[in-house]
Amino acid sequence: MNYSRPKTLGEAARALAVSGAIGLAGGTDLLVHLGRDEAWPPGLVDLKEIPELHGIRSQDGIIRIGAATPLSQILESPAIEDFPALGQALRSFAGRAIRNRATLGGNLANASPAADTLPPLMIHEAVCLTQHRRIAVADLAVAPGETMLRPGEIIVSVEIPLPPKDAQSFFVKLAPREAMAIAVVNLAGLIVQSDGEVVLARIALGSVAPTVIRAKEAEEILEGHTLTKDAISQASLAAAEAASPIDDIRATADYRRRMIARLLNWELGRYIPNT
C-alpha cells in the first residue's frame, strides 16, 4: 500500500485518482474498518496537511468550515451557537478523543446513514464544496458509504447559511447508551414561527433509511398552520410514514418507527406557544 501525505489540493486529487485510493482525514471510522477487512487499498492519501481544509470563517450570512477541521474544534468555535442542532449533535457524536480526531468531511464522506452531524446539516440546507463543485448535503450520500463524488474528488469546506433570525432547531439521537454509541435513530428540525403560524419546517431523519432522509411531508403539515398537539401528532406520524428502517442487532424496524414518531412528537411539543 502506498501511503502519501500532499500539501495542495492538486496533490492529493491526482493521489487519489488512483484506482481504489482513499482519502483519510480524521481516519475514526476509516481505520477501524481497514483493520477488519482483509485487503487494504493500494493508496492512503491522508488529508491533513492540505490548509484550504482547517478552519472556520463567517462572511456574509455564511458559516465555512474547512473539511479537515476536528468535530472537538468546530464545537468550541462561537459560530456554532447560531446552529443548536449542530451543536446537540457534535456533544453525543462519540467521546472526546474520538471528536478531536473525526472531521466534518470524513464524516459527510463515510455516507453513514446513522452519522450524527447529516441531520442539522441538511435542515440547515450545508452545501459541500469540492475543488469544482457545490454539492448539498443532502445530495451527497446515494447509498450507505457511498456518495457522488468522483474519482480525485474532495470536500473542500462545508457552507452552513446563517438561519433566519426567528428560527429554532433540536437534534435528539436515541442510543443504547450516551457516548460511542451508533445511533438507533437520530433526527433534527427547524422550525420558524411568526404570529402564531409555522412559517418554515424542516424535519431530517438518520439511521431510518439507507441514507439521511427529509421528511417533506411532515414538514407540510407543519408549514402554513398553528404548532398544535394535533399538528404535530400528524406530523410525527408523516415522519415515521417517510422512513424505510431495516431490522438489524440495534433494533427492530417497527420499533425505529414508533421512536421517530414519539421523538418527534416530544420535540416539537416543547415549541407550542404559551396559550
Contents of the next structure:
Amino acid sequence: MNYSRPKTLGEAARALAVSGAIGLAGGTDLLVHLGRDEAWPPGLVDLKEIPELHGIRSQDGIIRIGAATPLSQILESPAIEDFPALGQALRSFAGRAIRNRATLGGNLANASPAADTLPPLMIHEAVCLTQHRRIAVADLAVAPGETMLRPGEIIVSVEIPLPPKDAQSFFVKLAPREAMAIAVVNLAGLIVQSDGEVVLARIALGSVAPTVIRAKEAEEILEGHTLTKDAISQASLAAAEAASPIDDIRATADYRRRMIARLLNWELGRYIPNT
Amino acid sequence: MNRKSKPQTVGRRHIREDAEAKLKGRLRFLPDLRLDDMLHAAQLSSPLPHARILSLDLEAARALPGVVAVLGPEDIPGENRIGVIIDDQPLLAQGKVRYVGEPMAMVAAESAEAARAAVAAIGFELEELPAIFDLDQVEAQANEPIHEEGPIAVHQKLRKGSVERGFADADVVVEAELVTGLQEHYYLEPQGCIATPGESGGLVIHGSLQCPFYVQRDVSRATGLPQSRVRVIQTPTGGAFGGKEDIPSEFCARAAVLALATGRPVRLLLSRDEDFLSTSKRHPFRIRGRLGATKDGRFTAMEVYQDAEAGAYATLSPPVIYRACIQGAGPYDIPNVKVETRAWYTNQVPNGAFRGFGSPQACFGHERLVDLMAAELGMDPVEIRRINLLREGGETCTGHKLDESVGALETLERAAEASAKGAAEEEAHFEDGRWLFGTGHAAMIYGNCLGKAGWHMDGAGAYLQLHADGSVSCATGLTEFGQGARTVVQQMAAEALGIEPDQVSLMPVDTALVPDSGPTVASRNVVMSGNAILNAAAKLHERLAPLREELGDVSFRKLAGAAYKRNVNLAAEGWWHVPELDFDLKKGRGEAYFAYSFATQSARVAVDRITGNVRVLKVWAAHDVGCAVNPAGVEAQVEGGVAQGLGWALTERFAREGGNILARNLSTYHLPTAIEVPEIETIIVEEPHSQGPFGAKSLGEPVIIPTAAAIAAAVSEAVGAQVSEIPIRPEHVLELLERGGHDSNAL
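Now show me the form predicted in complex with its partner chain, since the one above was the form predicted on its own.
Shown next: the complete complex, the earlier chain at its head.
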C-alpha cells in the first residue's frame, strides 16, 4: 500500500486519482475498518498537511471551516456560539479522544446516514467547497457511504451562513448510551418566528433513511402559521412519515419512527410563544 | 516490631500492590509477549451452527509457504476432549459441528498472515442439520438432537416443605414470567496463550487465565503428557469475570498440541472480534415463578422454574445451574420452596462461567416476585423484605439452619435508610414532566466458595518462607485478575505474622511454585487463601514460640534472625478446605454452602417518558462481607460489579440472528461508559463468620448480583408497571409507561 502525505491540493488530487486510493483525515472511521472488515486500499492519501484544509474563518456572515479541522478545535472556537445545534452535535460526537482527531470533512465524506454533524449543517444549509465547485451538504451523500465527489475531488472547507438573529435551533441525539455511540435517531431543527408566525422552519433527520434528510413536508406545515401544539404535532408526524428507517442492531424501525415524532414534538414545543 | 503493638493491617485501606505498574502502563500482558522463534496459531471455525462434517482436507494448507503445521482432530496425541465436568466437548470438532465458531482444525505458521492464509486454504464439506437457536425451540430437539444424551445438559432440584400446602396457606399469590439476556465478559485482553516446548520434553504455558491448574489438567489430557510435565504460568490478566475460568484450557491445549508437533513456541491469540464471536457468555434465563404470602406479608411458599440456555456444550453449566437453583428463592426464610433449574443445549456458543454463576439471573427472578407481591399487597418493598429476610437461627431455602453471620437485615436497613435520604439531589436537573423517578431495592444471598457440588476441589494451600530478616515470601495457588486479591492476600499474610504488608512478597502464580488450590472462582480467593495462610502462619508461630520465650520482647526481625541461626524450619506449608457439608444433591436439601454473604442494593433511576431511556442516578450497595480486609478494595469491587450489573440491566443488548452473533465489539455491544455509571455508595456490613479468615466472606460476585434487580425495581416504581425483562429495552419501557398510565403522547 502506498501512503502519501501531500502538501498541496494538486498533489493530493493526483494521488487520489489512482484507482482505489482513499483520502485520510482523522482516520477515526476509516482506520477502524481497514484491516478488519475491509482490505487495505492501494493508496492512502493523508490530507492533514494541506494548509487550505485548516482553520476557521468568519467573513461576511459566513463561517468557513477547513475540512481537516478536528472537531474539538471547532468546539473551542468562538464561532460555534452562533450555531448552538452544531455545538450540541459536536459535544455528543463519540468522545473527546475521537473528537481530537475526527474532522468535519471526514464526517461529511464518510457519508454515514447517522453522521452527527450532518443534521445541524443541513438546517443551516451549509455548503462544501471542493477544488472545483460548491456542493450543498444536503446533496453530498447519495447513499450510505457514498458521495457525489468525483475521483480526486477533495472537500476543502465547509461554509455555514450565519442564521437570522432571532433563529432558534436544536439538536437531539438518541443513542444506546450517552457517549461513544452511533445514533438511533439524531435530528436538528431551526425555527424563526416573527409577529407570532413561523417564517422559517428547517428540520433534518439522521439515522432514519439511507442519507440524512430534510423533512420538507414538516417544515411546510409550520411555515406561515402560528407555532401551536397542534401544528407541532402535525409537523412531527409528517417528519416521521418522511423517514424510511430500518431495523438494525441498535433499534427497530418502528421505534425510530416513533422517536422522530416524539422528540420533535418535545423540542419544537419549547418554542411555542408565551401567551 | 513488637508483638504487642501488632500492626493490624487487616481492616485498613491499602493501595493495590499492582496499581503503579498498571497505571504507568509498565505491566506486560500476554499480547505484549514475544518469544524467539515463536509461531503463530490460527483456527478454522465452523461457519454453520449445526452440521455433519463430511470431509476435512488439510493438504493444500500444509503446502503453503510459512506454514509449519496444520492439524485436525486425528492429530491430537492425547484425548480429543475438554471440559471441566461433563465430557461432551471435543478440542477440535469431530463428526459434527454444533455452533458457529467451533474450531475444526488449527494451524501454526511463521506469521499471523500465513496462519490465516492456511486456515482459508483448508478444504471441508459440511452437511447442514436443523439447528436449535434459543429456549423457544429447545423442546423440538427430538428431530436432530445436538447431543445423543438428550436436550437437557443439567437439571437441579430444590425441595423444602410442600409448596402445595404453602400456596393453600397464602392469602395472595402472584406469578411472573421473566427473561434475562446474554452478557459478554469483555475482559481487557482477548483470550491468548503461548505454549513452549520445555527442555525435558514437557511444556511451559504462559496464558491470560484464572485457573492454572485447570489448564494443566486439560493440556495434560490433550497431549498425553503427565501433569507434572506441564508448567502453567499466569501472565497479568486484565479482568476475567469467569470468562477465563475454563475457556483458556481449550486455547492452551490447542497451542500445546501445536507446540509439541512443531517443537517451537506457539502463540494462539484471538482478535477481539474472534473472541466475542466464539467464547462463552452469561446464560440467558427464562424464569416462571409464583410467590404466596399472607395478608400481613409473610411468605408461605415460593415456586420457581428456571430454564437456562447452555449453548452447544455443557462446559460450566453444572455449577451455574447448581447455584441458580440453590439461591433461586433468595435470602428469605420461607417454609415451602420448590425450585427446578434446567440448562438446555442449543446451537450457540457455549454459555459458561460469568460473575455470579447464575445468581444475578436467579436474583432477578426472586426479587421481581417479591416486588410484585409488595405491589399486590400495597406494602412497602422494604417492609416486605424486612419481614421475610433470613435472620440468625433461620433456615435457608435448602433448610440450612444459620447459626452465625447473617447480615441480610442490616444490609437492607442501611441501604434503605441511605437511599431514602439521598434520592432527591439530581432531580432538579431534569426537565419538568418529561422524567419519572423511582427507587428500587434488591436483596441477595450468596453461598461462599464451591458448595457441596464442588466440595471435592474446595481446598487451597499456601507456602510461607520466613527469611532471616523477618520478611516473608508467600505463595498461594489462587490468581489475581483484577479483583485486588493479591493486596488482600499480602495483608492477611502480614496480619497472620504480625508484620507490615510491605514485608510480604507474593510469588507469581506458576504451577511449579504454588500449591494446587483449585480454581479461582466462586469468590473464594480471600476465604481460601486467607485460611491456608493462617494455617501456615500458625505452624511458624509454633516453631518460633520457644525462642520467643527465651528472647522475650524482641522485634520480629530479631526473632527471625535468631531462628535462622538455630536452623529452625522457617518454610511452612498451609492448607485449608471447606468443612464437610451435609447436603442431599438430589433433593437440594441441607448445607449447600458452608457460609453465606448477604447484600442489599438500592437504585434510584430517572425514566424518560419520551424515549423510554433509563438513567441510573445513584446506587447504594450494602454488603455483608464478614470482614473488610481492605475497605478500599471492597469499594473498588462494588463499583466494578455495579457498573457491570448496570450494563447487563440496561445497555448491553446482545443481538443474535440464528446462530450468528451480530454484536462483536464496543461499537455494537454497548458497555456502559463513565457517563452511564452513577455515583455508587458502598456500605460495608461486617457480620464475621467463624470459619472465614478474620471473619471474611466472599465478595467478588455478590457485588453484581442484586444490581439489575434493583434497577428493574426502580424502573417499575417510576413507571407504575412491573419490568419483566433484562436488558430493559426502551421499547419495553414505552409499553410499561403505557400500562402504568404514563404515556407520553400527551407531552
